[in-house]
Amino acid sequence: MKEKFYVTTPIYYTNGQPHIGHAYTTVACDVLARWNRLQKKETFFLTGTDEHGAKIQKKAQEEGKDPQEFVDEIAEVFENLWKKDKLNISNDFFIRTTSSSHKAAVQKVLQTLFDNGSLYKGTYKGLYCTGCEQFKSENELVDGKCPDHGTLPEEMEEECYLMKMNRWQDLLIEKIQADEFQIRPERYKKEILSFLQSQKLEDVSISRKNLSWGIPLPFDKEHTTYVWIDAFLNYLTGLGWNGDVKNIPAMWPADLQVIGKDILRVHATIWLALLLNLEIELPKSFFVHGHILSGGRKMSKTLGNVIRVEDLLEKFGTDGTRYLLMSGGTFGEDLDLTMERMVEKYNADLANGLGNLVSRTIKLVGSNEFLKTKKIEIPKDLHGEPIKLFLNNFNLHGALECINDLVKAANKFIEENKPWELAKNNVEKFEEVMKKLVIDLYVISDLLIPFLPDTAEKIKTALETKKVEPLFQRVK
């Protein structure tokens, strides 16, 4: 059987426009999907939008729109941003939780959970953060406030249906400890284990009684499905699953689910317990990344340090933006970006580095009749072991640094050998030097395919035609 790779982003909440964090996560998943396709694995890459819940209903009302109209508009913006002329995302499917197929599958799952005794009617009392759309325990708060939204949660008590959680606590600890279910980087594994070992998992509310914008429970139409339960099931319904627990898609389990650190806990508890209650295999791994900061601080309109994806695309283009997002720091850590540093990096690595290497090499090759017509033998396996190791371990930043080192080495080789002088006084040596540079460019272009797909294609075309257009212009 062909080896598979199934990767997911979180589905993005449609209460606002896509931002740089959405772009970062999605480009990272795209790089991994493209890499695994190059390894001849059967690959499926899923992303999409999460479109139900109280926050959406409130936002739509504020704008005087029907909730469906509101989410339709936002979902379209997300889909447009992923297109080839924007961020060039190669997702196999874009899931929307308001689709009729997803809603039908969710209802079937809820009925299964109710029938197998995993759900029961009760009352939930706790501190509710509207921003997170979830209840918070006291120890999750900082000075009594939600750490993500800086707001005081509201004390809430309401009739609801609850899902059994505690019975899975020991099993979750066991699976995470043994890496049967992996959480990476390691510190996030430790964080979740510490949480599970120090606190009893409480049964969680999976419904809201007085919220119309949601999927009605099939066994109690007065309740709609709590947004997290609805959203989590996208990872299965996005594969075309209809909710039948006896007929799970062949691509399941997910090999990798990429999530931000702020949603790790709900994924590692509610999502996994939901699957265990359904007797469905757990995903193989989570990879958790940090937040994107600017100048060491969270981006905010008040501070004036927000970096818009649209501004990056306008200034640096598609591949330039992808490169800057993926090379801005270690994948898994917080990322600190400023426009000034990105301009500097773009000019150094892409305009002066890669762009200059391609331009000089192709022009020199094109100036020699022998090289223009001779077919240079290219090694079959262009994916060196270091790159394989980096990308198979989700070290995107390390892989790009490795590629950039090849570019720097090739540029240094040009400076040391001065092929423009060899062309005049030592043609044999000139051809030897240029063959090496051509092979270097083939290797570099091949390694760049997951990161900068358009640029990789342009380099290969230039090598074939011996003509080159400037790849990256310097920016200010």
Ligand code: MSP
Contents of the next structure:
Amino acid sequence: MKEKFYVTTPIYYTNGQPHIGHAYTTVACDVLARWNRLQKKETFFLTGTDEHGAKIQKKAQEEGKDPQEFVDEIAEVFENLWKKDKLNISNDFFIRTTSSSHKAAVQKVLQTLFDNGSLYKGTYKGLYCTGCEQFKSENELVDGKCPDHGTLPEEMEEECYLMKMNRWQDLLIEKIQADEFQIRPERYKKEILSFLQSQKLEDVSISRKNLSWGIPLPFDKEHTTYVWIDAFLNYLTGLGWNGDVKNIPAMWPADLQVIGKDILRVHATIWLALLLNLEIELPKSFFVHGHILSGGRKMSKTLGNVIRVEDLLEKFGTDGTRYLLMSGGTFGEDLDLTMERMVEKYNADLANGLGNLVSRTIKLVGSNEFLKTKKIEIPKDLHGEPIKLFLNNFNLHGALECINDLVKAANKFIEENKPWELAKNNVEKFEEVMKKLVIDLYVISDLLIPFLPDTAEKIKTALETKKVEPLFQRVK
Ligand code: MSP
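Switching forms now, from the form predicted alone to the form predicted together with this ligand, please provide the structure.
Everything in the complex follows now, all chains and molecules, and the chain you saw is the first one.
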């Protein structure tokens, strides 16, 4: 059977408009999906929206809207942002947790968990952060507040159903240690291992009694499911799964689940324990990435340093935006973006670098009868080994730097050889120089496919038609 690659993004909360962090994770997964398709793997790429829970219900109320109407509007904005004329995301499906098929599957799973003894009724007392939709332990708080949201968690004591977690602690440690279940980058594997080795995993509350905006428990309709249980199951329902544990989709297990560092711990504990309780195979790996900062500080409306995806698209276009998001820093680390630096990078690498290389080369080719008609032999495997190594190791930024080095070298080659002069006084040398440049452009366009799919296509068309439109206009 063909090798498969199933990659997922987290599903995004529909309590507000999509932001640059969502765009970043999604573009990164898109690059990896496109890359794996090029490697001829049977690829499935899933993304979607997480639409239940207290936070969303509250937001809908504030806007005076019915929650379903509210999430329908926002989910549509997300879906539109991924379209070809916006961020050009190649997801194979878009899962919504308010879809009837997802809800039915979640209920089936809850019944299975209840029947197999993984759930029991009890009470849970703790501090709940609605921003995170999670209970927080004292030692996760800073000055009593949630460090991610800066808000005081609410004290809550409720009757609820709890899911057994503790029995999986040793097995999880073992699997993570042996890389049977991989967490990358390495430091996040260490972080999770030290967490699992230092404290007892507590059973988690999986239902809420006084929250109507959620999926009712099939065995106790007074309760609705905890939003994270509902959300995690998207990774299976997004493949068309109906909740029957005896009938798991062929694409499962996920080969790669990309998540931000803020949601690593819930994934590495609740999600994995949920699967173990259902006797479903664990995903193969998580890749954890950092957060986008702006000018060294967390992006926030109050600080006024929020970078809007729409503004990026307007200024830099689809491929320009994709390029800037992926080249802004090492995938896995936090990255610091400012509009000034992005403008500079866009002009240097795309308008002057790549754009200039393409337009100069094609114009010179078009001016020569021989090159216009002659078919140039193109090497078969254009994916250089270094790129393969970078992409297979999630070094997206490294791969782009490598491509950029090829662009710079080709531009330097033009300046050194001055083909416009050779065209007049040494046609033989001119053709030789130009053949090398044409091959370089084929190689570069091929390497660019996963990152800048449209640009890659345009370069190939330009090489075939010997005509060129400017690819990237300088911006201010
Ligand atoms: N709905 C949950 C995830 C459920 S997955 C079963 C959630 N949603 S979220 O919308 O708050 O954030 C989801 C993801 O968006 C984060 O994990 C991360 O991948 C990305 N980002 C959100 N803010 C970000 C930045 N500022 N920077 C980079 N990515 C960030 O958590």
